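One chain comes next, on its own, written as structure tokens: the form predicted alone.
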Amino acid sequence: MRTRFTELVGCSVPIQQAPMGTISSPDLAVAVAAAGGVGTVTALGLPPEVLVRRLNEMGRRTSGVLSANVVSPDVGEQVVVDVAERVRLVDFFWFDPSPRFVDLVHRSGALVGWQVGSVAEARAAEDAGCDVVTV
């Protein structure tokens, strides 16, 4: 099915994973991604070092589209960049759309989703320059 989003993302399913916590296990966002779907894991609570190793195993495990849900305002630069080189789709939540964030990802080749819940928050997530808003 070719939507705008599979066209963007370049999977083949219009499915992203809900990054849930422990629920969403990098298994699970393999198994998605290797569906055709957007295969997506949280980035919080891991030290900087154990996310970039679960990201890389990740990758080398499926050629389909994976995802990093970062949640947190206080996650340093270097981070947002490690992940961005390793995913298809940087996927935010919890705070105020960064065009800063936004930035780093776009130059360090991936897409930026922001989570959002109210006009105001899409609003801002469009001007701060993301590519996907998730509602």
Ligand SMILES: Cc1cc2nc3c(=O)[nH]c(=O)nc-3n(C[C@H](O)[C@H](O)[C@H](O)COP(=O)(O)O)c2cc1C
Second form
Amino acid sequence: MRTRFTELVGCSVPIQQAPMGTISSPDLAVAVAAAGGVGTVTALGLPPEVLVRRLNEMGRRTSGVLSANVVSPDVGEQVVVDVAERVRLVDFFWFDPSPRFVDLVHRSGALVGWQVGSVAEARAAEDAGCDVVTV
Ligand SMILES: Cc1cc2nc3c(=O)[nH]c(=O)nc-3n(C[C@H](O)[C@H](O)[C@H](O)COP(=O)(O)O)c2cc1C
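Coords for the form predicted together with this ligand, given the form predicted alone:
Okay, now the whole complex, with that chain kicking things off.
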């Protein structure tokens, strides 16, 4: 199935798996990516070196589309860059859309998705330059 989403991110099924902390495992994300969707893990609570190793391993296991989720600006810019260098779509949630983070991800060659819960937040995500707004 072709949609604007599949064409943008390069998957074949227009579905992104929701990140769910430790419940959504790397195995699940790899399986979703292999099935044509976007498989997502969260960076929540992982030391940067563990996260990088995990994303490298996942990338070796599938040629499908992977995403990683960042839920706090406190992770730091280097973690955002580390993630963006390893997945197609960096997914943000739980803080205000940040043009700085969007720019960092774009410079690393990935796309940005922002989960929003209001019209104002959706507009802020668009204004910040996000490629995908998850409503
Ligand atoms: C147990 C659980 C853990 C979650 N963990 C995360 C997370 O780590 N990062 C995140 O961005 N969203 C997290 N979410 C939110 C989901 O990704 C999703 O946005 C939310 O459940 C809304 O989708 P739904 O209406 O289909 O449930 C979590 C949701 C649940 C139920």
